[in-house]
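Presented below, as structure tokens, is a lone chain in the form predicted on its own.
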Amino acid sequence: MQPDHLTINRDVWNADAANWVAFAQNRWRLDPPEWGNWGNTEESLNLLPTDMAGMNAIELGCGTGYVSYWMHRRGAHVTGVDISAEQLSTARGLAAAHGADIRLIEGNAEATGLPDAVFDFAISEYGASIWCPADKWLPEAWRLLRPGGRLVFLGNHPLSLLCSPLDGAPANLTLHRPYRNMWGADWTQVAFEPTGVCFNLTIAAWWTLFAEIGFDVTNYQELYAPEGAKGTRAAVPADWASSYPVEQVWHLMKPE
């Protein structure tokens, strides 16, 4: 039985929000954007439309709102949704400081309560993409998108989870959990840097779920640490992330 991820993850991020303020300030200043834990460039990934003028865009699990701001800078009308009031407080403060008119809503990305088919573009970078079960938040993203709308999301690669020790220690070259029937991991009680409950699927299960919902897959990217990367980020050492995919990006479209 999976734990109560909504309450757990909300409380984790409310308690930890102050530790992410400096990171958020730096991310709001980034131009052009950099993605994920290892700072892969927008130029190399193309996660955002270059010109978003007039587009309605939504970030699901927006946290401190920097991706929402990147879309705002490109001309979009942006809505950000997050379950953590404290993370949204940081986002609102930064939006005010940058003069950004972004609608920020405290709520559950699995059930936003927003109207059907009103967004042209949706995105999640380490938001709903990892903190919500895929079979909960992806149907909601589908509902929110107009026909022809696009969804892009970035999160942990399944291999990085398989190679992560059960006690939360940094990833290594051993498989620590089964791939079959993968659902994610509960990090609340681990010895090293406990956090919340995250979700993931096997590659085949992702494809099956997209087909069941109705999404077309337009691109899939496996991300590595850039050349020359050092240190450990999010419990993954640079030498591991340089040789094996640490993150994945799915590009989806709701058919016309």
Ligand SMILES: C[S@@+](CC[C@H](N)C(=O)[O-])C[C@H]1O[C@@H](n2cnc3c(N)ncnc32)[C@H](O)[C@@H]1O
Contents of the next structure:
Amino acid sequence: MQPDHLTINRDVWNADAANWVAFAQNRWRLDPPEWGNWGNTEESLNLLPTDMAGMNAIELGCGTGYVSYWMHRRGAHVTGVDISAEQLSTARGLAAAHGADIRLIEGNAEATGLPDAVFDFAISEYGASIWCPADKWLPEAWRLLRPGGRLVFLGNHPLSLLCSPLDGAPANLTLHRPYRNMWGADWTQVAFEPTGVCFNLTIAAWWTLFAEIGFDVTNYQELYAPEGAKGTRAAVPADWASSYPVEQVWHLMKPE
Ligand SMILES: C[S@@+](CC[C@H](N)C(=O)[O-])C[C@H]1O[C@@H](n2cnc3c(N)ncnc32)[C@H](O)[C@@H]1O
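Coords for the form predicted in complex with this ligand, given the form predicted on its own:
The complete assembly is shown below, putting the previous chain first.
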């Protein structure tokens, strides 16, 4: 049985928030943006519309709020939702420091309580995209988007989860868990860097879920560590992430 991910993940992020302030300060300053654990550039990925003037945009699991700020900088009216009061406190402090008018709401990305069909663009970078079950947060994103609205989300590639040892040690070249029926992983009790409960699906299951909800897939990107990357990030060594897809980005549209 899957554990109570909402309480666990909220508590994990409240406890860990202080460790992400310096990273957040750096990301808020980045122009143009860089994405994910390996800092792939916006120029290479095109995750955001270039001109967001007048768009209503929402970030689901906004954390420290830098993606929200990047959208604000492009002219959008931005709402960020996060379940962790401590992460939002960092986001609010940085929004004030940057003079950014961003609506930041403490809440669950699976059930935001916001009205139907009010957003032109929704995004999640390692937010709801990995911390919420896809069959819970994707229908909510669908509900929030107007027809023609787009959702972009970035998270771990399923292959990186397959190659991650059960004890949380860095990824290697062994398949450590079944791909069939993949749902994610409970990292709360592992020996190395325990954290919360994360979700992922097989590629086919992602496609099936998008079709069931009614999303069109407009693009799918597999991300690698950029050339020259060194070290280990989020328990994946650079040489692994340079040869195998470490992150994925789905681009979806709610049809008109
Ligand atoms: C790695 S951060 C990603 C956000 C942002 N890219 C950043 O790095 O600051 C993950 C965030 O997801 C949030 N989160 C986890 N579960 C959530 C849920 N059910 N609803 C909203 N936010 C959630 C956490 O509180 C955390 O702030």
